[in-house]
Amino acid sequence: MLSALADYLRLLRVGTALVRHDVILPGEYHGRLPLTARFAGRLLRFIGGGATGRPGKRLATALERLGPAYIKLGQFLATRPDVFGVETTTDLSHLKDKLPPFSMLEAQKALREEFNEQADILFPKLSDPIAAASLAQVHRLETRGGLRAVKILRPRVEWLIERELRAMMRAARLAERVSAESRRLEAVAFVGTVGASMRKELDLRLEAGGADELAELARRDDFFHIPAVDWDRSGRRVLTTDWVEGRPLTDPKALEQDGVNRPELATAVTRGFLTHAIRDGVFHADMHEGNMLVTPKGRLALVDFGLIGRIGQNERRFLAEILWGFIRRDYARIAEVHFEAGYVPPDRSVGDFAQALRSVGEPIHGKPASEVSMGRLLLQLLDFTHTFGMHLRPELVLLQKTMVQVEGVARAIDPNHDIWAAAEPIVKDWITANLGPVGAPKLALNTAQEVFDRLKRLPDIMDKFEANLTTPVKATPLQTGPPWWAWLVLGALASGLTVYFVS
């Protein structure tokens, strides 16, 4: 009871955060909304106070405001396009990641309980802090190796983090029983995606590995320069790796140093992410501007590795195929991969989702390559989400996310960057290894140990669906639900969103 009670006034206080900023039936869409709404929407800009700037410029604002766990939220907000719009997300993508550092002495506490009295040798001359953000800030290290960066977690994140996340969830809760539209959009599935990708990064160990596993593969291709894990240093709430000297690209001298190939570091932009994701099923998930430095050497270095994506065999295959269908402009089999992974329902048209992507496509054949966005054609084609009944893949997320991230980066690289011509050798190497004739055999072992592996769970499913049949069904007290005045609130908050977004 006091926990619901405190996740209310928790998102009680969102509420009011989103009306100051008149985030809530905002007054753009004044014309859309029923007369109620249109009440509601001058009475809540009225207690407000007003605000300026784009929908998505105060709602970034909004969520800045409130704290890490939202800003993290905004983050992935940015990842859906196809619900919020493209320049909502394009504002939200901008979200600031920055707050005032922590004390030294803090930082000398959490060293302290991460490594005992070894804390002091390990690192005898921390500086103080250099970059400070919502859930950790770094630290430069003197060492007897050579330079090291030092990320050390914020004091009580963790436990300010899971109190926002479980307000989130009930909020979620209560959007899906009072809107369908929110039904539709997974509000569940998409705080839990949330919280387990911020849960992910509140524990460094597995960032470290993460950073390791990059580094390693990376090595193969020479696309990034990836910093080395002092493991020494490292654990759950402290992470050290090597120091990378260079100047990040929100710097703009960062392109001005000698020795810098703009063509060729955009093409290592796209190359590198495709290569990992398409080939490896792994990529770094936040490739933003100023998680890329160009060094003195004239190379592109990658930092920050808490978000990690992976995507699986048959994801790729969904990935390299799209990409090779676009360029081939064979829109027929683009639109019969969509199906035969699932993400249209069977009961849609595959020759009127192939007409659909031919009217995504088409504009962009023939036009110069600073005229032509892969991220723009990624977001018209999830326009078509809600028309053929499409439900966004959550493995699918970041990846989208990432595309455009790495497009925009390349761009700003080389506005000339032609990101098709640079993709295509990696989409065609793919294609030919795994779907060509040399990559038949492969193929068609892949699919006999899927069907191998499902056939040993089989007499486990037989088991529990026996169970369920002969396990008498026991009668379950009433549940309690939230006060009459919660209703009020969330069913307002979530109508009100919904419209805001859909809108």
Ligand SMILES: Nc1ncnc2c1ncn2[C@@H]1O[C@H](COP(=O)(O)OP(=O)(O)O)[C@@H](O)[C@H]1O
Given for the second form:
Amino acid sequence: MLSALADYLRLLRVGTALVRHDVILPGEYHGRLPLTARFAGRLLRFIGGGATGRPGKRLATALERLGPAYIKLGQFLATRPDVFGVETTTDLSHLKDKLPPFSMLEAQKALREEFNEQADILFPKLSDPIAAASLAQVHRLETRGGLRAVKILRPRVEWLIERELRAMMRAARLAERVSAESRRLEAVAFVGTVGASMRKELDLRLEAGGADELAELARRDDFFHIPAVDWDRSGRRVLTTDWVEGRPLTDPKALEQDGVNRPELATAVTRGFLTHAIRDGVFHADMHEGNMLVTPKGRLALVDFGLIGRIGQNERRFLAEILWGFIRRDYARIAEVHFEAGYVPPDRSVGDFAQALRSVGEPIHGKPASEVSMGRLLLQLLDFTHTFGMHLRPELVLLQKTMVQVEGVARAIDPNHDIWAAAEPIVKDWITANLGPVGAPKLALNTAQEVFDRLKRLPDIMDKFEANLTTPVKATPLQTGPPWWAWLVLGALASGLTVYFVS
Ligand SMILES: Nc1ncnc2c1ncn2[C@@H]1O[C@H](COP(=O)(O)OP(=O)(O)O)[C@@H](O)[C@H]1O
Ligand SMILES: [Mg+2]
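Could you present the same protein in the form predicted together with this ligand, rather than the form predicted alone shown above?
Let us now look at the entire complex, which starts with that chain.
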């Protein structure tokens, strides 16, 4: 009972922040709302005192104020332009993930908890924090083997996040019970996904694994530098990597260093990203300027591996063929690729789809390549999801989102950057290697293997499905509704807050 009460209080705090920033039924959407909702929106704005700026920006500010779990929620929402719209997700992607650092005493305590008596030997000279965000902070460390960067999770952050997730889940269940729209949007499943993604970021061993995997792939060519993991100094709550001497791209002086050649650096960004996505199917999915450092020799280093994107063989082929199709203006081929990949249901016409693609591709061909955004083009393609009843894979959305980031960074480095010209050799090499006479049989084999793997899981899925059908649904307290006293407490608090805001 106490935990339920705590959840409702927490939700009330969230509700208050959202009302204050006018993100529940915002004025901008009034035209689309029924009369009762419009009235409720006006009332909320009156209570909240009004707010300025676009709805996405207001939401970002509200989430920043609500702390770590909500900052992470905002970052998650920012990866779904297909659900929340491009403008809102763009605004959310500018959400600031900065918090005051925690003390050195707390940092030392975390190290002792992770490494016991070894802590003092492994971390003898730890600097003050150099960066602090919602989940962790980073210190510099001198060791006999050289400089290191040590990322330490915030004290009790796992507990804090679990607490907020529990309240979010309660809100989602409640919403699904009372609103058909929430059931359609699968609010409970959505909170489940958000929770899973947050929990992943709270285990730094996973981040170490991602860093190591990308470092190994990056060594195959020379596009990015990725610092090596110091496994002896890493654990669930601590991640240690080699220190990168350089300046983040957020620092205006980063590109003024002697060794920097802007056009070459921009090309390396585009090629590095596409190589990882198309060739390896694994990519750094948080390529914002704070996570990219320019070394004095003019190389680009990546840090922060909390979010790694993965796309399967089918999606990689899809991406390569799409880009190749646009580079060569072969719309019929792009349309076929969509059908072959199973994105467009077979009862739709390939010809109609090719026509739609032409409408995306042709207007851009007269323009200078530096003005044509690859990320936006991919978004327009994914936008046809609705029109053509396509089945969109979420990992492609993450890829598209990252591509927009990458392109933004490349153009900030070199305003004349031509992403198409930079992409061409990477795409061409992959097509030749995989779809030419030598590569095609290998690709067919891989794709068949993927289909076979999925089929192997089918009996399992059927069993679970059957078990679900035969197990009677147990009524949980939530399904029988929140207890009467919760409404009483909520009512009293809501009236108190209303009086506070209005006065
Ligand atoms: N290996 C490193 N070398 C140098 N600086 C680093 C290194 N790792 C992180 N940093 C610095 O610390 C900041 C925060 O680290 P990051 O891993 O991005 O944490 P967060 O997940 O909190 O964003 C980075 O933006 C970068 O400036
Ligand atoms: Mg970062």
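From a predicted model like this one, the values you see are computed outputs, not experimental measurements. Residue numbers count along the first chain shown, from 1. By rigid core we mean the largest C-alpha set that fits within 1.5 Å across both forms.
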* Using a superposition on the rigid core, decide whether the Cα position of residue 349 changes by 2 angstroms or more between the two forms. => yes
* To do: Once the core is aligned, please say if the CA of residue 193 is shifted by at least 2 angstroms between the two forms.
  => yes
